[in-house]
Every structure is written in structure tokens, then in C-alpha cells.
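One chain follows as C-alpha cells, the form predicted on its own.
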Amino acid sequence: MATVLMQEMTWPAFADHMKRGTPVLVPVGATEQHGYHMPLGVDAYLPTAVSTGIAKAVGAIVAPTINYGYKSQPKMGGGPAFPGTTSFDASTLISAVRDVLRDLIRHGARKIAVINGHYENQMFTIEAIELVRRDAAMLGVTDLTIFRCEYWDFTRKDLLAKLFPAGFPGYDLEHAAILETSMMLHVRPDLVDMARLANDPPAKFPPYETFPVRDGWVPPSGVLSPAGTADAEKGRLLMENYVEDIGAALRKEFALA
């Protein structure tokens, strides 16, 4: 079977796919901690795992990941104070995606989405997304669809509930927890120590920022919420979520077969 990540295709095959009207998926991730037990790429490694099934299904092809993100906050990501954690700042990434997608559209894209792995990205992905469009109208470009998405906002709520029978935390105290541990441990095992999984309580937040962050905010683990119950079935289960239910918003979007 014929590759569908883009870093792995020559030039021509490349220049077929743009020719075919084939949709690019632009994986948009970050380096962050994700406590003791998981490795500083989980919210590059997962975006992009879901980008390739996705375009398996579809018939599309992935672009290269973007691996750094909008910088780590507390509250969402454990924040930048773990060493590893490496970020853009906001115009930075802004450029970089904005770079990325006019390029593609250079090349004959007309159908891409940006699916992002990392919370803090959001507002930043769709201001690229603003002036890239933009970009394509001053070059005439008048038939570019471009989607974006978080891949988590298409969870079912009939599996939230089977994977947190005791109440969902919400997906920002989920940082390196259920969700993403399980999802690791489906896709990446072998960079998952479940031995080394702390054992820290959930994290509790005011209702502001302080800069510098408190000590004490944070658990020293880095992990927002207890992952004691992630596995790889639960990994399974979401990965075919993600994959069946974001393909269908594709292909209703961008007007697939």
C-alpha cells in the first residue's frame, strides 16, 4: 500500500496527489512534559496517529507534524516550568502554520485540515488559518476549504461515560491522564512506562493566573488527573472514535466519496 504521510512520498507522487484534488492533514502539536511515565511528544505522536488513520480512511495524506506548540499552561498542560518543555510563542506559531498551509496551497492543496494535539494551540491554529486565507484570496485562490479541529471534542459521550464511570474531569485536567495514556499505550506501548505512573491526586485550580505560577499548583508528577485506569483497549476505542467520526466530518466537509 502506497505511503500516506507526505515526508515519505517523492516529489511526483507528491504533485499527483495535489493534481487528484487529494485533502492534506496538517497534524499540529507541541513538546510538553506528560509526567513520569510518558515521553515529551504525546501531543505531537497522538495528532499525528490520528491524522494517518483518518487519511487511511478517507483517502487523504498527512503533511509533516508540526511538533512545537503554544507555550504549556498550569492548568492545561502542567505549564513550562518541567525541563523538556519546549514552546513557540504565539506569533511564532502562528507564522509557522500560516507558512506551512500557504505553501501547500501553493502546491495545488485545496482541501486541508489542521487537526490539533495540544490545547493551548486553538486560538492560534484559526488566526493562521484567518490569514491564510487571506493569503490564498490576494492569489486569486477562490475554491480553498480548510477544517480544524481538536481531535478530543469528537469523543462520544457514550464512551466518556464507559471510560469514567465516576464523572469526566474535562479535557483540560485529562493532561497526560486517561485519555492520552491510554491512547499512547495503543498507539506508541513502547514509549509508556506504566511502572513509573505517579500516583499524585487530581489538580486544583483557582479561578486566576498568577505570573510567576504558585508552587504547589501543579502535582510534582506533572499529571493533572489520576491515569491509574488507562489501557490499550480503552486507547482502541478512542483512536476508532476519532477516525470513524472525524473521516465522516470530512468527507461531509469537503465533499467526499
The other form holds:
Protein chains: 6
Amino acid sequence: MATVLMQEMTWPAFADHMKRGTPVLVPVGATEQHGYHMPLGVDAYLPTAVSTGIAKAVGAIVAPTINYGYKSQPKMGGGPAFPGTTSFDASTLISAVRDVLRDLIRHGARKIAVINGHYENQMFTIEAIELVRRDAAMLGVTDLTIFRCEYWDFTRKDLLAKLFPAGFPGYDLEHAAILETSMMLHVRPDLVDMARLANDPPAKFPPYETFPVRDGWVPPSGVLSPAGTADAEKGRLLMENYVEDIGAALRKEFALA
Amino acid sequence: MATVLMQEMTWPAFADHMKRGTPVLVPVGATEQHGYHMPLGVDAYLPTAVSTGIAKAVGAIVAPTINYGYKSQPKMGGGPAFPGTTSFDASTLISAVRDVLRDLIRHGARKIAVINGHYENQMFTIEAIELVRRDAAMLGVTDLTIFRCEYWDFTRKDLLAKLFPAGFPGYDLEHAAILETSMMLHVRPDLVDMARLANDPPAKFPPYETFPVRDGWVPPSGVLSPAGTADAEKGRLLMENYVEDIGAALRKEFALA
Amino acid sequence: MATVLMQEMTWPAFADHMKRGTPVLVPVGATEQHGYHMPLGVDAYLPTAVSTGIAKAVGAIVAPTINYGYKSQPKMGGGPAFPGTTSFDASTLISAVRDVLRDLIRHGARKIAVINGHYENQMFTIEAIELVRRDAAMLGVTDLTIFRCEYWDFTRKDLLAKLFPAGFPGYDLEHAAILETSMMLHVRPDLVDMARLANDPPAKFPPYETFPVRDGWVPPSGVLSPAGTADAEKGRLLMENYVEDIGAALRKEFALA
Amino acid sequence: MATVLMQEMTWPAFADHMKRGTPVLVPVGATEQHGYHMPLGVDAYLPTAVSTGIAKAVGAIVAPTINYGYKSQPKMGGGPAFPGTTSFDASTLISAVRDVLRDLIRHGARKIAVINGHYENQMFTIEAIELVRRDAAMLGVTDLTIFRCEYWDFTRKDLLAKLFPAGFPGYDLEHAAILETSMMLHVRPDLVDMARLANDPPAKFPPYETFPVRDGWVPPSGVLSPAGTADAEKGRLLMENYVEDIGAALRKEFALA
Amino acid sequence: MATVLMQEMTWPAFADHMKRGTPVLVPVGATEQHGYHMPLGVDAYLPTAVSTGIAKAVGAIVAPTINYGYKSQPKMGGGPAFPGTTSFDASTLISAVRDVLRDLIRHGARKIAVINGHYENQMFTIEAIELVRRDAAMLGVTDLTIFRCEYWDFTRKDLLAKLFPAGFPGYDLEHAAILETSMMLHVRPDLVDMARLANDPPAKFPPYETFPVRDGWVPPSGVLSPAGTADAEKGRLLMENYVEDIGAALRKEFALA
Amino acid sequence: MATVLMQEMTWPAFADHMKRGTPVLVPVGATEQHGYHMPLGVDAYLPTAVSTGIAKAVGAIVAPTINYGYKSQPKMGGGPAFPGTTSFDASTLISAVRDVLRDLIRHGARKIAVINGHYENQMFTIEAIELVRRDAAMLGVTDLTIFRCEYWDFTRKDLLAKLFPAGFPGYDLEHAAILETSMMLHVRPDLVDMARLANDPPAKFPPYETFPVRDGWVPPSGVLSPAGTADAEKGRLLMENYVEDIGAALRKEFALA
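Same protein, different state: after the form predicted on its own, show the form predicted together with another copy of the chain.
What follows is the whole complex; the chain from before opens it.
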């Protein structure tokens, strides 16, 4: 089976896809701390893996991952103070996504999906899309559909209930926790060391932020809630969930066969 | 042996590197056509592989690759018209490299090397470095050394002579040709299909450019000079050359043990 | 009692505040549709009123409101297609907040609170704060504390329970709904016409976005969930809640007497 | 009578205006010192009040005021050193006005007037208009008329003669002086304290600027010429003058009934 | 006598100036229509000539002229519609002046004068200076004085009276008129053709602008008021006036011997 | 014969050129050290002189020179540390060239040539052209041809052989050396002092850069290779070469008579 990754594809292969109207998925990641037990690349690996799975399922292709994202925030990912968390300014991230989308549109792509793997990227990917739609309108492109999601928002309620028997505490505290750890144990088990998993209690944040952040708000490990029950099987189920359900959404919105 | 890739590393492992003064290499790539026989990701794969080799040799680490570069130019890489060639505007590339370097400096990195794999990126990586040095000076950082190169500029004369028995035609026309094809046959042979290699004669360019480019200047395949003598052994020798000689340069400039 | 609004204050009065270390609150709003029954200025009026209440309570002052915010999104505020929704690009909003904060810091302010009244502004106000902290660091300012919140995140659980006897559906769908309508009935009853309140059922959104948005996702009125039980007394309680609790947070974080 | 202020208007009311081709006035202000006797908001209050008066007279509507303007200059408004003078960078002001105009055009506005209340804003509002016209042209909008003025330039000669029996010294020195003080005594008398009016002689500036400004160029109060003869009746006459004459100009240029 | 023009100077000669604290003058021009009788370069030639004269008189040097300025406005210079009027966007002009000043400061210049020859440039050169002062402060430079003027503001009252026996109509309408024509007849008589001078009456503008400009506001020639009495002797007197008086101002402000 | 310089031309003369489809050449220069024997303006003088020669030969006109270029690099021009080397940031240079081209296109120019005189400008002039082509496309301009070159790339092989009897060392080291010195001796002999020519051996650079540059890489004079054999006759031949051959290329590419 031919690759779905643009990076692995020759230009004539890509040109064929454009002629056939193949959708293009653009994974947007980050380089951010993920506790003692997971690597800095989690937020790039996961949307790339999810995108690859979807692409295979629906007949799409995957653009090269944007490996850096917006600055980590304490309440979402531990914050920028963790060594290794290396980020783009807002304007850089907006421009990066905008440029990639603009060039894909130039090549003929009219069905583009931005698959975000880092919560802090959300609004900046939206602005990139708003701007590229303005650019496209100025060039007379009128038949463009852009899809955008944080992949975890597709987690099915019954799976959530299974993963969090005591009740789902919300995506806010899921940084480096059960969902991401399970996914990584499925996708890149070689990069997860459950033996080093921190035993921190869940982070507790007030309903505001201070800059600089106060000592004690973020657990020392950077893990925002306990991840001890994560396992590869849960990761497999999550991946299956995302591939099926995001795939179904793309089929519907892009009117795919 | 521990990984040298930041993406595969936990934040405490990265923090240890910062405490020890480990140099950080930043590969800057592109998504650009490379003929019928090689994929769009060549300019990202190769500087990543070279950087990884150097990092292992000298005790450095490698930041996540910037997978998009400046717009391909006809005389350097075939030009932006080839389907799949997907690029950043100049300001985006400058900002992307600047932001990554600025955050590495914030984490304590004082020995940073930008390893460029796409000729068109040269001046924009220079501007990124000039700007981040200004930023650093404004924050009082005075002990910073930044190294920058196009990796191919380290090709030894004797190896060049061996690879080009009829005389080296210059790096200008080496896009998707003997050097890059050999390197890819060494690094990612699964992504090279020599059977599909175009048989175009070398491109001939006048000493100027026109926008739009004229028909016939760029060979239909996008390969700027014949690559039929490329092989994996040549790729191995080139890789060895780069790892040894860029490594030696880094040891000298960063005063490594 | 002297005014707390910078706009109503002479410069010597402001200068006195700076000498005394008075905190400055910066309300950031928007110009956005709020259904058939409320005006375009809701997201500017409310954070201004909340800020004014807090300022009186804790001895702070209030900078002039930024009357335009980031582009409305369908799932948060109905989307940009509603006539009258008039917005800043991301870069403009970031720069606007950054410039105001930078000048306040120049005047000597060291305790600044950004009070946001439009959900879409969240990440852009964060970037403004991150950038102004970088600017300040470059100028040697090291004793700066910036506080930031969406005011509604301080709603007490018991008050939420009272307002939503059938369970709180989440802030997501609260655009132009019970909370905002009650607040406006308290703050500017002259601008609310409950007779024109739409009877739309709650909006239902999928876990993703499309650009352009699909017909039928956003109710015709722009109100995202029923607001019929809103009243001025609820607004009074909410205002009291925000003034007391944000005030308490500021007292703590700014170490006020 | 229905409100003319966009902030007080529902979106269907705004949509009706767009359908009828109603002109939109955009007041651009500043937050700037105005002596011991007037507040920091003068340059925002006055163009808003003038715009509101005109809108009622000619059947236009008024967009939310941009409350911050370009940096005060010593010869025009006392300079940035006065506490409380809080400003946008040039690029921010240009973008703010451009974005508001662009969105109004998107909603269908084709007759837009920028009413400036702060001399330093002049050229930046011009650039905003030049850029938005370029944007509009790129989107195929060709029937756009934009009007721009500093409201005080409409002061009738006979009224000037009456206000300045000893001869009008020029608008240059009118900062916080007779015109603005009279207008404020008419519009917001509660915010003017004539008892605190400084008794400084007129400022004398050389035909150049220095950065930093020299001591003694700007009177300590920030008032650039004596304002002791200001009164509310003069303010009423000025307001009447502006409403009638700017209104007449708009009727002519926008071909209103 | 050694040249005062940086362009004509070797770097060691420039370095000597920096060691001695020599002031640097930066002429900022434009490329703009100047009627049927004068060339597009007037606004670049004149500030360059004035700067050169001053430099010789006070022992300063002159940086290369910025040959493009901000967009011509109808009421100041005829407007952008005249063929040949070729301009920078505001952000470009601000950056151009800022960059030149920043690099001069880097070389050690602490006494810098911006000599403006195009009215529309005024506020943008001010912003450039404000920004470069911020940059310099971030780098710890505290002993910087920047002088800025439009050279014509130094015209002595008695000379004005002589040139305009019927009363000076104001600088507003002096575009391509008596002052500039006389100066050009003195500085570059080869580029003035008085035989082609248009006989248009003075332009009459209302106290506002429209975009697009209305037919008939700007005389067909682009000359805003009659220039028939211009002659080279008047130009000589004006030049003498400017060199002496701007020179005296620089001596005072830069504390020159 | 009428002038070919836009700066010396009236607007009606320029308008005539636009009606006739005259090509416009835009010289882009720099302000950069050129050794002890040549002035800072070499990189502005030479492309201006070359452009003027070509314009006369082919019936083109020459826009005002952009006198500042991108930051000098040690391996190309000695580097930014030489006093007097005064440069634009990348974004400023890109915008400057883009704005000039955009306005020329607005006036009707459809055949534009960018003649670069400073190696470091190459990629930034390319980006300016790429961006202005995007702008033009958004405005529906489709018949635009832009030509771009570094003028020295047209040096004929036989002339090179004559100038460098011992073999041409490459353009890399030609900064302030035989080619530029000969050209200046032809164009502006008054600004060359061969008596002060440094006797430095050729610079030797490694195949990489460090920031900051290492001591000893750049000869103290800033001349990168010996220029003792330069003379005016060689300059005359070079100028003839460029005028003829760039002229011929323009005739071909612009389909001139």
C-alpha cells in the first residue's frame, strides 16, 4: 500500500492526489514536557499517528508535522518554565499553519483538515485558517472546506466512562495523564517509561492565572493528573475511536465516497 | 545509549543536558520535490540524519526538525511550481528558527548549531540568528555561540573527485542529484526508487531569473543533473565525511572535550 | 468618592495612583452579536462593569476598555457571519493588549489584571502578556505581576446550581444565554429586550469545526442556549459573586491590604 | 428614537442598517493627559460625542470607539512622559482601524467615516484606510467611499474669531485649551474642574523636536495654551458647528437624502 | 576638504567620525510628482542638499538618503494617483528609518538628526525614532539624542514675507510651489523647466478627505499653488537660511563646539 | 537625450513611459565597508551605474536606488562589525523592494528588472518578488514579468580569464577586490584611492559560520582578496560586458524591439 505521508511521496504521486481531490491532513504539534515518563515529542507524535490512521482509513494524505506549537500554559501543559518546552510565538505559529495551508491550496487541495495535538494551539490554528480563507478569497478560490479539531474531543462517552470509572475530571487536567500516556503506550511504547511515572496528586488551579505562575500550582513532574491506570490497550481503543470517528466526520464534511 | 533526539527525551533528561552545557543542533529542512525517484521529504530527512550522526559523535542533542523551508527556486531546487513543494514565507521561516533558538537559549543552551538541508534557507537562517542574538543581548546573554552551515559544504575534495570523475559541476545543480540521491540511498533506501530516476540532461540556466520562470529551464523531472551513478556506498562515505568533519568543527568552535 | 476609571481621571490623579502602587485592571471586550434581545456591546459592557465593581472594592483603577476582540467563533459566540460582529485579527488584539500593558508598566504599574469578557480573546491576551513580560525583562523590570481571567470562571458552584436547576450545561453554550442576559439585566437593563428573546433550543455542535460553518449548527438568533429564566436579580448575584471573589483573588495575588 | 450606537444595537438592527446603506462613523480617540482640569479620556469622549451628534443628524450609526491612539507628542499633546498617557504603537493603531473598517465592509458598509479626535492619529488612520482599500480591491469591492477628518478642522472662521478675539493661535497649541475645554464643558461637565485649570502661559516650541524632549518646552500642567475663557456655551456652539458642517459634508460625499 | 557623505567615505574615515562623536544626519525623502516643471526626485534631492550644507557647516556627516517615503496625500502632495509617485507602506518607512538609526547607534553614533523632505513622512519618522529609542534602552544605551525636523519649518518670517508679499498661504499648499521650486533652481537647475510650469490656481481643499479623492480637488499639474515667482536667488536665500538655522539648532542640541 | 532616471524625470515623462510599456530597472544596493581604498557606497553606486547603462542601451528607465541592503556577512562582505556598514533587517529590505515594485505595477509597469549590487540581498529580493507577484495576482494582474540578477553573474568567461590570469577564485572572495575596484575606477575614480589599498592575502573561510565571527577570518582591511591589478580599463570592459549582456537578456525576456 502506498504511503500516506507527503514526506515519503514523490511529487508525481502528490500531483496524482491533487488531481483526484484527495484530502490533506495537517498535524500540528508541540515540543513540550510530558512528565518524567514521556518524551518532549508527545504532542507531535500523537496527532501525526492519529492523522496517519485516519488518512489510511479515508484515503487522505498527511502533510509534514509542524513540530513546534504555542507556548505551554501552566493550567494546560505545565507552563513554559519546564526545561525542553520549546515553542513558537503566536504570530509564528499562525504564519506557519497559514503558509502550509496556502501552498496546499495553491497545489489544488480543497479539502484540508488541521489535526491539532496541543491544546494551546487551538485559537492560533483557527486564526491561520481565517487568514488563509481571506487569502484564498482574494485569489478567487471559493470551493474550499477546512476542517479543524483537537483529536481528543472525539473520545466517545462510553470509552471515557471505561477509562475513568470514578468520573472524567475533564480534558483540562489530562496533560501527560491517562489519555496521552495510553496513546503513547500504543503508538511509541519505546518512549514511555511507566516506572518513572510520577505519583503526584491532580493539579489544583484557581479560576485565573498569574504571570509568573505561583509555586505549587503545577506538580513538580509536570503531570497534571494521575496516569497510573494508563495502558497500551486503552491507547489502542482510543486510537481506534479517533480513526473511526474523525474519519467518519471527514467523510461527511468532505463528501468522500 | 540514550537518545540524542529532544523529541524522544523526557524533560529531566533535557534539563541534565542543559546543566552540562550540551550543544543543541537544530536541523532546518524543507518539503520540496526531488525528482521522480525521491520523496518530498529529502531536505528534512538528510539534515536530521546528519545532525543525529554528529550529535552521537560529539555528545550533542538534536531539536525537532523544522519540516518546511523557504520557497524552492528554479535554479536551486526546481521552483515552487512542482506539486508538493510546500513552503514558508521568508518571515515565517525567520521567525520559526528565531523562536526555537530563543527558547533553547532561555533553557540555558549557549552552544547551538543550525544544520541546514535546503539551500534556499541559507540567508533566512542567518537573519534568524542575527535577530536572536539581538534578543539575547537585550536580555543580557553574552556567552552565546551559534554555528551554522549547509552540511554539503563540508564535502572533502577527494571525495568530490571520486564522486565526479569528470569534474564536479558545482553544488548549484546538485538538487536531487548524485549527492542527495546517494545520501538517501544510505539513510532511507526504502524511499528511493532508482528505477524511476529521470534521464534528463543537466539543467542549463542563464545568469539571471525571470518570474514566472521560462518553460524549458527546469527539466520535467525536477532533477537538475544526472544522478545515475549515485549509490548507497557513496552515501555512506558522504555521511561519514559530514559527521566527522562537522563534528570536528563543532568540537573546535564549541571547545568540546 | 473619586472615580476608578482612568478615562475620567486627570493625569495627576493617575500619577498619585502609580506612586501608591494601585493595581490597574484592563477590560478586554468585543463587538459581537448577542441574539435578538441584547446589543452588540455586551462583551465590552460586562467586563467593564465587573472591573469597575472590583476596582471600587479593592482600591484599583480601570483602564479604558478595548472595545473590539478576536473573531467570534460559531461554537463560542455564533461566528463572524452575524452582521455587526466586528473584530480584530489575532495580531491586532495581541498588539493592542501588549501596548496598553507596556505603557502602564512604563508609568510604574506593577500589578495589572486583564479582565476578559469574550471567550475567543483568551489565548491572545495570554500571548500579549507573554510578550510584554519579555519586553519588560529586556528593560530590566523584574517586579511585575500580571493577573488574567475570564470573569465567569469565578461563578460559585452554589450559584450555578441555583441558576441551572437542571444542571449547568457548561460555559460553552452560555453565549447570550442565562448568565450574560442576567448580568446585562442588572448592568444595562435599558439595552435588553426580553420580549424579543429567541426561543431557539440549545445549539448542538459536533466535536470539530468546519470553515465555512455548516448551516443549522448555529441557531438563527445567535443565542446558544435558552435564556428565558434570566433576570436582574440573578445578574445582581452574579455581579456580587465576581466582585467579591475576583476581588479576593486580586487581594491575595497582589498582596493588597 | 432608536440608538445610533452599534454597541447598544442588536445585530438585526445593525443588519437593517446595512441593507439600507446606512453610513458608519468610526471614532478614533486616545488616552492622553489633558491638564490638571480635564481627564485622560477627552480625546475619546469628544469624537464619540461629535460622531453621535452627526449620526443622529444624518441618519448614520457609530461604531465602538477605539479608546487608545498614537503616542502623544510634546508639541501636539504634551508628550508620552505624562503619567496616564497610554498609547498604541503605530502598527497597532493602523491595524486596529484597518480591521474595524475591513469588517464593516464585510458586513456591507460602503460609506464609512473615520472621525479622529487626537491629532497624532492622523497619518495612521490614513494608512489604515489606504490598506483597507487595497484589501477591498483584492476582494473585488469597488463601490467604497471612506471619509476622514479631524473634527476641529471644521471650526467656522466666525466662530474661531469669536472664541479667539485676539486672533487664533493655530490648532497646534489647542491641546487641552479653549476648544477642547469648552467642548468638554458641554459634553461631560462633570469631568471638568475649572478650579484646577493651570495658569501656564502658552507653550513655545522650536521648529524641530528632540528625543528626549527638553525640559521646559512643555508647561508642567500639559496644557499648551491658556484655556481660562472656555465655557459650556462655546462648547455648545462648537458642537453645533461640527454636527452641522461635518453632517453636511457627509450628506454631500455619501449622496445622502 | 573631506567629503561629508557616508557613501563617499571609507570605513576607517567613518570610524574616525564615530570616535570623535560626529553627529550623523539622515535625509528621508520621497519619489513623488512635482508638477510639469520639476522631477520626481525633488523630495529626495532637497533634504540631501540641506543636510549636506548643514553637515559642512557644523562638522557632521550625512547617511545615504532614503529615496522613498510615505504615500503622497492629495492635500499634501497631490496624492498617489499621479504616475511616478512611488511609495513605501507606513510599516516599511518606519522600519527603514528605525534600522538605519539602530545601526548608526551600534556604530557609536549618539547624536543623530533625521532631516525630512516630504511632509507625509513626519509621523512615521517619529515612530521610527520612538521605536529605536526603545531598542536602544533595551541594549542599555542611555546617552542618545535624536533631532528631527521638516527643514522648511525653519524658514525665517522675514524671508517668508519677502517670498510671499501677498501673505504666506501656509506650508500646506507649498507642494511643488515657490519654496520647492526656488530651492531646486538653486540646487539642481538642470532639472527644472520653468517653461513648463503650470498656470493652475491654488488648490482648494475641504477640511476633510475622501478615499478615493474627488475629481477637481487637485490641479491637473499636481502643483498646489502658483510658483511663477520662484527663482534661484530665492532658493539660495532659503538654503542659507536652513543651513544656518538648522545648523545653529544642532549646535545647541548636540552641544557642539 | 532625455534622462533615464526616474528621479530626474517629471511625472508626465514617466506617464509616457508607462503608456509605451517601458521597462523599469530597480537598483538595490547597500551601505557597506569596501576596504581602505573604496567608499561605503560601492554597492549602491555600481548597480545604479550598470542599470543606467543598460537603460540607455535598451530604452528602459531606472527607479531610485535603494541605498541600504541586508546585513553584511563576513564571508561575503566582511560582516556587520565594520564601522559604517549600515543595513536593513530582512523584513525591511523585503518590504522596501516589494513596495517599490507594487507601486510601479500600480502605475502600469509590467516589465520590471531588479538589479542587485550586494550579494547578501539575493534571497530577500527574491522574496520581495514572490510576494509582489502574490499581491498582483490578488489584484488580477496577470501579464507581469520580473527579471532579477546579480550583475556580476554576467561576467564573460574570456573577460574573467583576462582579469584573473592565475584562475578566477570565485565571486565569493571578490568583495572590494578586482572586479569592484575596477568598476569603481571606471565609474567613480574620484572615490577610489589605490594608494590606500590593503595588501592583505585572500581571506580563508571554513565551510561554516560562527556568530560571533572568529578573529582572523576577515582581513583587517575588509578586502577579501588582493585587488592590486584592478584598473579603470578593466572596469570599462566589465561595464561594457554588463550593459551589453544584461541588455541582451532584457531584450529577450521583455520581447523588446
